[in-house]
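The chain below stands alone and is given as structure tokens, in the form predicted alone.
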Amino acid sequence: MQTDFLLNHTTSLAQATPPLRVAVIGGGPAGLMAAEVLASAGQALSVQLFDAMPSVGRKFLLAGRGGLNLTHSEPPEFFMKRYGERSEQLQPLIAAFGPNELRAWADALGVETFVGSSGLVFPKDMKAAPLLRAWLQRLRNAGVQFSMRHRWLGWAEDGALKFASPAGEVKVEADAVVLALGGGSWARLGSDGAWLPLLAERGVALAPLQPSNCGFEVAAAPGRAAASAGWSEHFSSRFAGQPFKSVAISFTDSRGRSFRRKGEFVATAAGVEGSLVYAVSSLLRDEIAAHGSATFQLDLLPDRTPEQVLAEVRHPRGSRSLSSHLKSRLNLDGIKAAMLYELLGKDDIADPLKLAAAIKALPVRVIATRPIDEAISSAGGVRFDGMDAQLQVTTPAGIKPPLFCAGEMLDWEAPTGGYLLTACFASGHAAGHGVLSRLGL
């Protein structure tokens, strides 16, 4: 009777104590993610998240209108160099939750995935909304309960969280904290940096955000005063927005670090986008930064060696234009053949070395990258060096209550191709569990 007693009186005891409290604030793939995790613990956690926005995943959402590219196929060591200097922070995160976990996560969800041919992965439906429909689900059968329209203020003087919401400023206690915040890129979405003076004021080591997978503005043509940068107005009235394809792009930046791909991308008003641009657009960003503007080299015709291209430049052309020769000998027309009359001299258009030598590494100088808000995604962020291995903010010492940052606010950047969302997710699954160890659960 007595062990009957003290086991009842035990187990009272046990369901009477309040569980821990965990806040998440930001509700895209990385918050999620988080929430998931933090999640899985039970009644053990009272997991609630919140977000400015009415809803949860805006960003996610619109990045897959053309198709959810969730992912890369490519092997680990490739997989990897796409994070360039944060490749060595980012590896344990995505060795623990990568490419083949992401893709077993959605297919629990009920979502199949598929390996295009350029190996990347996208459902089987190609769209967002329904595996975002069936999360949220799960998550709400799990207990996670979502405060939406409430944004985040920064702390009060007791330690609480502080929010705006539609009534009116409140106050959350919490035991630990999630960041899922997002970096600076598309605003109007959520992703706003407003974290950014919250954080410094309480000494938390911040990177700079800046633009990534982002468009540059370029410098004035030959001939044309530097104050009239971009492109003429011949040029940009008949060729914005218009594609250039089956290009190259090279480029070498002043620490040695290489690019050369092949792809396309495209012509804007005032200068150049699209994916081809976005890959290389680390590079550039640095080096206008360290040096005022940088230069790459456009192979118009990377199917063709520099001895096939002059051969056909040099080949008697009659009574034939200039323009109409470059079409028949190498169907070098349209932009292509634009973008050479816009960017050569009268003299070296005349030059046949010159000529051929252009088609093959044109020079395009770049001076400015296009405002942050435009970028598909930003760079900067939370320091790797001010947290742990768990991505526990450790600077400054002892923030209470325990803090972990996650997701895009983070200080790295990667290419479009499956790489940002991956990161995305493997650092909020980190996170979540890096607060589960904390709080010992």
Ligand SMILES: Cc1cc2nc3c(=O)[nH]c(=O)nc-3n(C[C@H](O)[C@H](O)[C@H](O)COP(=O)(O)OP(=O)(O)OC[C@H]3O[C@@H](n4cnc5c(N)ncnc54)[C@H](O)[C@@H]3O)c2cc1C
Second form
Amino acid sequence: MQTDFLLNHTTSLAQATPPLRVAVIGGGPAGLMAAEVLASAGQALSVQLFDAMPSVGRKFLLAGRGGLNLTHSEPPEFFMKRYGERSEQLQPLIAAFGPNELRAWADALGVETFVGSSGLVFPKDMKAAPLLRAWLQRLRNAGVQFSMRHRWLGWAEDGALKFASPAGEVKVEADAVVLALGGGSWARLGSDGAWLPLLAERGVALAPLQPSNCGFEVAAAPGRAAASAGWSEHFSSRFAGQPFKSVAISFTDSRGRSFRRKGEFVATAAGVEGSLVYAVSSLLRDEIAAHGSATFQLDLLPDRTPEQVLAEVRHPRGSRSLSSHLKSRLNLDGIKAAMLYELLGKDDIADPLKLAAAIKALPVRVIATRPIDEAISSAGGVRFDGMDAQLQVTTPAGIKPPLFCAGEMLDWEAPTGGYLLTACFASGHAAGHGVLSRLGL
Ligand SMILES: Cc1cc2nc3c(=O)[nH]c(=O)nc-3n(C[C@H](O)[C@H](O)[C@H](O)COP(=O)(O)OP(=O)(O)OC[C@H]3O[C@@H](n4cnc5c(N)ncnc54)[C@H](O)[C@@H]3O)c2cc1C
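Provide the structure of the form predicted together with the ligand, given the form predicted alone shown above.
Once more the chain from above appears, this time first in line as the rest of the complex follows.
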């Protein structure tokens, strides 16, 4: 009898203790993953996810449009190198929730993945929408509450979170906060980088946001006025939007960092963009910042040796024009041949040695990145030296309630290939666990 009373008494006490409240702000992959980890604490926590947009995961859905590249299957030692100077900081996060865990997680949501060409990992149907749908359903079932159209505006004087909502400005109190607000590209999908000044005001260590995996503007071709940057009218009107297929880019920056890879990219109205350019973009961007421009070498025929190319260029051409000669001997025509005429002076074109050398290593000078809004991702953000190992922000004055950050808003960058999403999921997972341990759960 007495035991029953005690049991009932304890149960009603437990029921009377209100759950701790965690606010997750930002409903991209990083925020949703943090919410999922937090929801695993059950009744002890109330997890509320806020997003400025009418629905979550908009960039994730866009990523799915071209085939959602979730992660990469290469061995961890190669995988981690893709994070360059931040591989050390991201290593423990990705060791805890990396490519294998991500694939198992998707599988548990009913989305099987496969390893495609070059080791890239995709959902079998290549899409993001079914995965997001199943995930949101599971989060709702686990008790996560969603507040859409809530734009975070910073903190009120009493430490409460301030949001602009359809009902006007609202204040929300929380025992811990996870920010997963994304980087600074594709602002129309929600990630506009407007959080930077809010965090700067509170003394959070930040690196400026910069475009990553981005396109570039080319310098004026030799012989044209420097002010008229971009392609000539002739080249731009005929070739903007056309791809350079089966080419290679080589670049070594002034710090000795080297890049060489075969692939494809596209000519734009005034420059270059596309996967091969994105892959070298962080080196080019940093070189432009340091020296005003960066010059990469374009190999128009990476499957031929310099000797083979020279032999074909020198082959007697009789009365044929140089263009038909290049086409018949080297299969060089279209945008590739046009690029030679665009960037080489008449004398160099007429000199077989110089022409052959240019076909294998045509210098292309770029002078500016395209705007951050057009980039696939951004570099910069909340610095790792301003956070502890669990991604809790540490400032000299301290931030209350405890603040954790995750996803692309952290100061790391990576090439395309599934590395971006992997680090977003991994850091969301780490921040969720960071909150649980901070709250003693
Ligand atoms: C075209 C394209 C294709 C891509 N394809 C791939 C790919 O195949 N593989 C890959 O690995 N990566 C890909 N990426 C990159 C990847 O989508 C991003 O790195 C990832 O979505 C970032 O996740 P996140 O959770 O950090 O931020 P986001 O997904 O950007 O989410 C941030 C959320 O925060 C919200 N938010 C921002 N500010 C506020 C505020 N003040 N108040 C409230 N809410 C706010 C936003 O509305 C948004 O919902 C692609 C990106 C683009 C643009």
